[in-house]
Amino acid sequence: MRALIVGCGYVGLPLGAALVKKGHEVFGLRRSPSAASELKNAGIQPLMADITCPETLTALPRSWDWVVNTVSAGGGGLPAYRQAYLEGTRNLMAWLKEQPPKKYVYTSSTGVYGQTDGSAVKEESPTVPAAETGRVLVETERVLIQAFREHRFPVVILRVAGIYGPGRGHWFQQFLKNEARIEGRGERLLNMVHRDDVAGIIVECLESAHSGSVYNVVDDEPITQWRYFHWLADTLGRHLPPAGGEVEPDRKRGLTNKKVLNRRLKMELGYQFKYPTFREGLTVEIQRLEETGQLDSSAGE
């Protein structure tokens, strides 16, 4: 197959390696040429425009078996999202309007949920999320749906929860710099899922999956903080983070306590996963940090 992977980066690179090694002709799009010589070391081709500049689309090529959407907004706020999500989906979507490819995987977020109460969440819980960026996506996810319902087109969602994976993981690269807290009794549920994981199901989703499909993306044990915390000072030796601190909403999904189920992906896709909780991922990941010398062992102390 032809593929095309948009925001070709910290889950399109892997996720290009392991078509390529299956055999298929992967493209890697990126708004900069800096990335060019890592693409091609994976065996991806590498090709330049922005989604959210329309006519940087045009000189493509447009004949794909698959695309693949995996562009992030990055550290910007509802501005970037509404562009990077929303406008960059109708850029996208207007561009392959003339010759639509077999499969079209977009990756969402499990922002989507607004829930607040610790409840169970599956593809048809309600999307009704506080956060103005959550909003972005729920409009985002809505445009795709509508054009399957209307012209067919072969799109699957993934609802995908917060990754974490080499170098990345945002509670536990503040446990490792003493700067995480315990947000009142610890109480919150944290939902994961390891970035190879996130790409082998991207991949068992271009080959198998229905089109009109929505998926969450989340491995199976969805933690507690305070489990979360207590894990990593066991293993590594350190003390907690401190507790007690104010439950504060994150700048950009808002305040949300829920667990988010992976049943439909398991039983439809028949998806193992690699990593089936944040113990076996982190376990490789500080392995690996030990390895190259970048875990200080004497922080905490």
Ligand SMILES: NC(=O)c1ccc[n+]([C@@H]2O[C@H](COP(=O)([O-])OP(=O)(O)OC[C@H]3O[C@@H](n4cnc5c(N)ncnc54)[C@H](OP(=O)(O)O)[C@@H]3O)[C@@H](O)[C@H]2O)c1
Given for the second form:
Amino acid sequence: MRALIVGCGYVGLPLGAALVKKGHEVFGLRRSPSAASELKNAGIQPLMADITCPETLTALPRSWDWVVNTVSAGGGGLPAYRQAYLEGTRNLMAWLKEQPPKKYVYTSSTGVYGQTDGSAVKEESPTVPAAETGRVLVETERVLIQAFREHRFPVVILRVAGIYGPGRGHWFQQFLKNEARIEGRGERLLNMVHRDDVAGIIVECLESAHSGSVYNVVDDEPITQWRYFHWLADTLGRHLPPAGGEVEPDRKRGLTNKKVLNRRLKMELGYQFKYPTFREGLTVEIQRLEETGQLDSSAGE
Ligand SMILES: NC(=O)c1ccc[n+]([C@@H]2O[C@H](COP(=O)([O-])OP(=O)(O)OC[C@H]3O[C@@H](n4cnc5c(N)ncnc54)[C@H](OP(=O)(O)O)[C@@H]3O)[C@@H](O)[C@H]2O)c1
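Output the structure of the form predicted together with the named molecule; the preceding block shows the form predicted on its own.
Expanding to the full complex; the earlier chain stays at the top.
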């Protein structure tokens, strides 16, 4: 297959490498020309464009079997979210209109679920986030699902939890930097997934998911903040982070508390996680940090 990964970054690079290994012809799209060597090293052919500027897309080849959109707004604010996700998606769809791919995978986020009561959340659960950024993602999903309903646009939507893996993971990084705080009694649930499983699930979706499907992409063990930090403190021989009192939800991100379920992913796609929980994934990452001398064993003692 001829595959295009739009926003070929943290998830896109191992995804592209996995597709290359399977014999596919893979292109990766980024804004920065400096990304070209990184892409080439993974066997991915680089393309430069900015999906928020449709005129930069016009010169690119348009015949693709598979398109994956893993563009991220990074740490940007609400305008960056609107541009990268909503306008970026509209621009890509307009660009692909004449020659739609056979499959289009979009990495949305579990941020579309606004639940705050610790309830279990399936793909059919309401998507009414309080956070403005979450509402942008809901709107982006709506645009894609409408295109599927009206024109059979072959989209698969993945609602991805907090990604961790080599060098990444919000809570883990906070813990390592001694900047973590336990909110209240630490009862809020964290939903996570390893980068390599996100890449593996995208491959599975390209190969066998039905168009119009929506999947939660989260590992087997949503965990309370307290238990997560407790495991880290035990494993690394460090103190628990201090309790930081109640945290006010900020208007941008909101503060949700929910247990996101992955049953559909496992039952329909038969996906088997490489890292079923953060314990397996972080054990490998901690080993990597130790072996490369990046873990300060005296910190936090
Ligand atoms: N990180 C998480 O915890 C999390 C949680 C839920 C969902 N997700 C979603 O999962 C997906 C993959 O995340 P990731 O961590 O792999 O993302 P990432 O590496 O932060 O970003 C992907 C790439 O997008 C490119 N990009 C950004 N804006 C672009 C634009 N306007 N046009 C073209 N390329 C652009 C960036 O490269 P250049 O700067 O070179 O363009 C970057 O390398 C994203 O869609 C993200 O929203 C992430």
